[in-house]
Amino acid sequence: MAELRATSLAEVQEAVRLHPRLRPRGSGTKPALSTPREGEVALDLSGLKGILEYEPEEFVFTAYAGTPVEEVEAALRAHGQYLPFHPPLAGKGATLGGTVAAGLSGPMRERFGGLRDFILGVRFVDGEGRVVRGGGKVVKNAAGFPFHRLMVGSLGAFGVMVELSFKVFPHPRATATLRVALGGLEKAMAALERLRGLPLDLLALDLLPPATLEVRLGGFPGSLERRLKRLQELLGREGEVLHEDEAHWEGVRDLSFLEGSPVWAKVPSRLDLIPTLEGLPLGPRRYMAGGELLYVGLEPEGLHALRRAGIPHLVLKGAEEALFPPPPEAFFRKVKGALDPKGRFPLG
């Protein structure tokens, strides 16, 4: 397999203007999107890695993309933050530039939303070697087109990230978690959409099929017996509470709950589908962010089962083919025609 390695923006205009057909990698810990297919090099950025600008008290930093996510993360906690959106598998080294192609958030993403409501700018490579810029370092971008958040899930395909800019968020105080088991998918459901309609500021809203709800809270110490108090009292149960629980999180967010799975996928979801997905003959799984998202663990039959249903997915490890349903044509071809017209950057 051929393979490059760039450990700056020039080298990597070097390596877009002579290869064809070239695919980016970071740390692949996502090896579906990242490993090359049949006729593609593979560029591989984790040597374009560091921390250029951090401004604690402005809430934003810059790095380059093949920046460890824990790298990144250790500087925040010097100074009290965070990334609220919680990148999955960065304790297995992901990057910034593969979370962002991925569109990857994790657990965390309750309360203050997604990485598409956190990257503040970008900087890449186009098909034609050209550096690009979209928004900007600051909160308060200036105007022009979103190319920032174009990348968020591109999965590679516009052009290679060089640079990513980000804001961040002070890091709770406390946090806990409350476990409770509620007898049944329905009655889980209920409860989970009854949480989602109420002012509780939950740091994570997770299901555990078939009937499991995983709920975090973060804040001042002071407030959390009484919060957690209030939502025992809404679902009924004591369940089982969780006070040092930053290694469960850890944990979930580096999905070490699919592990032995041969396939791992994230699905787009939402209250009403999941009882069609869990009618699928599904692998371990999660229900994050109020049902909205499901990191799930298949086997090849649960896979095909999937994209029978007309279910879309993007599988992270375990097929060649990662993305389910291709893009919308109209709208890609354009895009794709202006930033890669000779089609260096495969999908997926």
Second form
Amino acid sequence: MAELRATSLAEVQEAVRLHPRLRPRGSGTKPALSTPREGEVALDLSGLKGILEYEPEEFVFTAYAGTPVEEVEAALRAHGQYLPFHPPLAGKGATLGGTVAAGLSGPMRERFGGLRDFILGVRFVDGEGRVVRGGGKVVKNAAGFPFHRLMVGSLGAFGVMVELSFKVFPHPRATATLRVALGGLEKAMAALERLRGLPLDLLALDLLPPATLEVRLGGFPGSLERRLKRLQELLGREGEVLHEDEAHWEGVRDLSFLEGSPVWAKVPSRLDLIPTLEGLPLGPRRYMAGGELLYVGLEPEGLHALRRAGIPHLVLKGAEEALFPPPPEAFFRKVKGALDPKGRFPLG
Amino acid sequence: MGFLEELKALFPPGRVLTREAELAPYESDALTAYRKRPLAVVLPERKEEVVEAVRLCHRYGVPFVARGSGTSLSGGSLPVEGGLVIALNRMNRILRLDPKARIAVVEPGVVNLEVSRAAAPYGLYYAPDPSSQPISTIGGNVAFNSGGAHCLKYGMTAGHVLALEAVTPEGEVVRLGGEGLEGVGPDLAGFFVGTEGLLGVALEITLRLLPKPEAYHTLLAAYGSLEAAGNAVSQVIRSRLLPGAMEIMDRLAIEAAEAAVKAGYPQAEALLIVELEGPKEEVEEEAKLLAQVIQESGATEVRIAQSEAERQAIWKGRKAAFSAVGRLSPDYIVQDGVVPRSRLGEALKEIGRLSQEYGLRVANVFHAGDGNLHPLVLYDGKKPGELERAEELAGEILKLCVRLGGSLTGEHGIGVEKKGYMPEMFATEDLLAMERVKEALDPKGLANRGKVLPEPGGRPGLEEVHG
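Since we've got the form predicted on its own here, give me the form predicted together with its partner chain too.
First the chain shown before, then all remaining chains and molecules of the complex.
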């Protein structure tokens, strides 16, 4: 069936009313989530874009859901600000809506938190074509049911996101990265555990298995050298210091280390889960945010292994069944039924 | 058997309260102008007992309200007339504290500050710090998505709740979220937080802990006007600093705090507290910039805490301000509307005008970093008509916040107090969507009935809510 395109709220509503089964798509950087299944019509939202409001002094912006993250970040950069949850695949064209639907954060989430910590509000079209708003456009708000948080990781199950509001922060004035090889997984894990528990305010803390840590610092130029030195002392290694580290981390958050792998997946990891994960036949990978977030490239057998081990994951590319396990029936099904009673959207 | 008999069969004697004198303390929460007499109060000690109580309510169609310490300022834990109160204070165990995973798994009756206290030996803490934190419980914090003085930088309770076990109003037990910082699938735990108990009762909560900041730099600046203090906040933000907290108090609040705890504050029209926190090297650099910004902001006096004791002294007055205002007036209403930070000056000016118009004093203490106002409307409940006038003034302030692009509430929640104002902030379709979700999970409308969602026909009459 031909692809639909919606470039306004009214067109989204019309598409929802006319088609029994829809799959929203931004720029398609996560094809496992945006490719229409049997009987579904793709709803292309890449034309529903643009920043609607941005007051740098408020640390808040609102944009259409189809706006590319890159476009938003360019506007923020002009005012020395950034999206602290560091949305992945920005350089590949990822949109705000796709990022929220997939529930993705990148390596710099280590410093201030992930997507769920920064989303402030949403306007979406529910399964009956009704426009619903949740949250707000201020950094603090406790009024009404928080539909914006429901959208995080929803895969579009409750509605088509039209507008999104986020909190942003000032970007650190300077950054530097320390890369240290620690001679084995156990040693690397011990170092990781140690750093996680200390108030070091790291921008990123990644484990490249088996034994390399990459630590990014951000702050005033006047303090960075001293903080780097303290890190080197803590780790008992000089390591390798990158002062021009922006391009490197752009590559990391674009998941360029997964290029060439047939299947890309996000795995919510934990320190105690890493040894188990490391025993599975996984491809190229990187544990971000102190080991809490794994992005991994897989061959089909690796994906089977994850599933057999019962480890929750989300496939971004290369498989039909993206979400494992499915959401908890009792609560999810009721909320889904309230907002999408006819099962028009994914996870129906 | 009837409902009460079955309830008494489920709980040992002494843990079902039905006598008038026993029920009295549960008739209201911190919003004392509102009172309702429940049918009974149960005191569960284990989560299975909560589930049993909820199931029983569901079977008999009896409305229930879960309650912690009853510190809600929006009437969020006001009982339903003839309904059940499930008081969770006895479920106050920290079930697990895992410093390596940086999480704490707690029962809903655990007091907020107890979490940080238990985490302290590991250099960790629980970040959300509502002013009620020495008393309020995590279950209540979860229901109302509590805030505190550090929300700009650290967010609200929702970000710090990783997982929940909850019982739905129909008595089903569900697990939402996971033990790590990241998840896959819809963020149902995040959605549950802030729904004010309308979608169920949290039985077990997994919290994110953070490493306690290494260094603090706490500055107190005095200004000749409230506006000048507000402008200083904007200048701090424009300098690209991200303080952990920025708080403002006006003259009335300063005087009250002085009288109550002798914080030693300077005489001023407004005081600004700015606190930087982080690694010591970083805080040193930030402090240099902050000093410059504050110097240029026209502060009439600047003090910097040189020790932890001095830091605590600066905070003592701020934290005491609410109860201190109680000394200035027999009664007060506190609102917590939010405005975009750049409209703070405008909002405060308008609040001043409204205060004059209504002939009621308003003290201002607020979280300036996130635009969260806390106007305290002073009144005397014994003077006929004064409560009604104070409520009307408070309502005008709420509408003002929404008009300026903000929110009805930054952290206290809608409760029973502000539900009539929901249509000011949300469109009919938004409210209907909330109602549909409520209806799907609670078809009998039992869980915290009468809160958040406005009743058809608008605001309830005062005579009704004040009982």
